[in-house]
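So this first bit is one chain, no partners, the form predicted alone, shown in structure tokens.
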Amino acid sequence: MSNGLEHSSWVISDDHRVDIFVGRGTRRLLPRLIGSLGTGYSLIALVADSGLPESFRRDAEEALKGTGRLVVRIIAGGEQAKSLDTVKELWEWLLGSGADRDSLLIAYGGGAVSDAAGFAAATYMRGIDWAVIPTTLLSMVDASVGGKTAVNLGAKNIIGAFHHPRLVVIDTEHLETLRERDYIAGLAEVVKHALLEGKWFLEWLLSHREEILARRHGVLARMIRLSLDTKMKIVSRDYRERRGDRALLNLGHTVAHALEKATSYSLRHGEAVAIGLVVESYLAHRVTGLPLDEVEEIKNALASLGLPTRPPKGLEPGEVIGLVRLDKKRKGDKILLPLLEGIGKPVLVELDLGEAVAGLREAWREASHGD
């Protein structure tokens, strides 16, 4: 360039492999699964959720003793885990344990524990490898992959980093301990992934409905892997949420997040997502031409798995839909919504905020009456 100004430009790619193993009793296979990564770790640091049944944690600890030096830290789960205080405690524990850049941190528990522990791994010595063993269906089919780690600071997930786990180990035996309502709620994210992937996935879910509801391990393992593969196909195209593709994973969530806030989080996340999928399907019928018979397919699939399909009675639609104005996908007087043109055909649609709110209010009415 002129005036003696030198310039060069480089595109840096982040080539990162995520290995996912799903099956019954996988916690007992940890040495073999960690060994498959081909990295000799100097230290294994296990961060376990205090709500985890002791027998599960002991199985993992016994297995991990064969991998080399092991240290264990137990932390309380839930939103209180997602704080900078928790992360600071983990940093200090890692440092005091002699963890170096060749260490592996394993987060064993619910989504809040993996969020905090994953962020600690992302930032300790500028980033160390980490693995996750999710223990709820919701975290197994959704939160365990995608690379989002974060803690709260005044609001949810304000401080965080993209840091993919090297290893995801899903043990379907954890699902035996889940309460029925929590288990069913987790299925909403599976249905969401099926709607993004295609009719074949939705049909597979319905054809295995009885086995899924009975928590048969073989079918659960396949269901979870298919769900994660759907998510990872999208994530791999938009690792850091720059292109917009990852916004497709928010299908049903625009209404769901507003519904959760309006009900003071008395609904399970999956229950709100199920209702959001129905309301947003009615909106899609008007905006993208989603056929009404496919709207019915979506409702029937959710209902057959025990999920709600109508907004709770007594809620004013204006009160809920007005909260859409706070959605993170809003940019000025526009909002970007993931909607379906058909099952397996998601698109991102930019609408005027007023148009989106009016359309969602009408869609809420249709979903409430089932017509």
Ligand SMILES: NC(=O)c1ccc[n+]([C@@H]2O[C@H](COP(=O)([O-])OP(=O)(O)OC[C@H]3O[C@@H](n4cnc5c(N)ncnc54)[C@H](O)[C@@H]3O)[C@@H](O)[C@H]2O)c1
The other form holds:
Amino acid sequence: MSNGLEHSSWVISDDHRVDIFVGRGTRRLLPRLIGSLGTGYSLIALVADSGLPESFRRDAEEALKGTGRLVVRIIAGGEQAKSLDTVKELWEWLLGSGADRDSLLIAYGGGAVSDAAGFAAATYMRGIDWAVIPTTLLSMVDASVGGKTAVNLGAKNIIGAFHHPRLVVIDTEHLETLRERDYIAGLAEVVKHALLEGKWFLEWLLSHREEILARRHGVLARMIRLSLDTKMKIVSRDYRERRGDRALLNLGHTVAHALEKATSYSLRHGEAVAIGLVVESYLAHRVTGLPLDEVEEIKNALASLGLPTRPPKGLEPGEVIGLVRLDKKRKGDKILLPLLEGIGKPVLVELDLGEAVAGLREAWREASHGD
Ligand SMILES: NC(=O)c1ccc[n+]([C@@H]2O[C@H](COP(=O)([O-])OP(=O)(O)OC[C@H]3O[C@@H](n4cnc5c(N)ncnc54)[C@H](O)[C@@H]3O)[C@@H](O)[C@H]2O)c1
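Please supply the corresponding structure for the form predicted in complex with the ligand (the preceding block corresponds to the form predicted alone).
Complete assembly follows, chain above in first position.
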């Protein structure tokens, strides 16, 4: 059942499939999309992001009223959502609302709300079905699929679980209210997926650049589905992150995480990822032989979508790159880095930590001096 929507379907296990629907105005189609799962739910528990414009939420509530018993909870959006306090509040609310194993939780909001509400769904009565309606570009192209749910405890994502949603409903109208800087930052993850997927995807992005920047619905729906399909293709080889393939999705993120820490999180995540993709491409040139003209292509693609490509001025490379030593992907004195051999040809490379840090410092300098 696609009704002109972009649709893809992924089999996680014998009894779990993830259906992804992308299009304009899909929040109003929720009863039909939920109905397509073929599961009768005893209760629908909608967890909505407080930062979401009210009119969107009202539309979704209105549509869901027809599906049976509905309860709604609004939680504070943004990173503050990702706390055990919020999850406890959700568990108690679910219990008080009479939610049982046959209930469906719907997370409606940015990646922070879906990470926290998804974790509540993963743990309530040992796990109930959940659906997600992501409302920021980053959550549409990344956080909504892959099955990772988590809250923070001192550091990010310390407490979490793998729990794939049954349904991902993406309504491109939600992008109309996003601030320009947040929208553009979200495009960095799309470029990352294009670099993992192949040149055709990068060329597609460039040939639709103007429509993407003008947030044209049809093009956005296609872009988001292509992006999610790339992520799901990689995730489906390794649903529980045991074999290591999922580490490819960290492309650009080793430098991005160090940069976010060094700038006290003043950069948007996507901005740090864009710079990380460039710095790590220069490293790839040395380590895997990524051709320099492809490094240029990557920079041009990022720049033409309004993303930064150079490290911020005034930051000491040593100060930032030294933080790579604290990276989660470090194992003793080694680190496993996803690097490109070519656009669309990612590989996982194990480097000595000292070698990686020295190479990244050099790459940082090259990225800073680029034209
Ligand atoms: N689970 C995963 O695989 C995964 C992947 C990537 C990121 N994440 C997580 O996602 C989180 C970041 O998510 P995010 O970038 O979506 O930001 P966010 O969830 O922090 O939301 C940012 C702000 O936008 C507001 N907002 C939400 N929708 C809006 C809309 N349509 N219009 C206007 N404002 C809106 C929110 O209320 C919030 O204030 C991080 O915690 C990150 O760890 C998870």
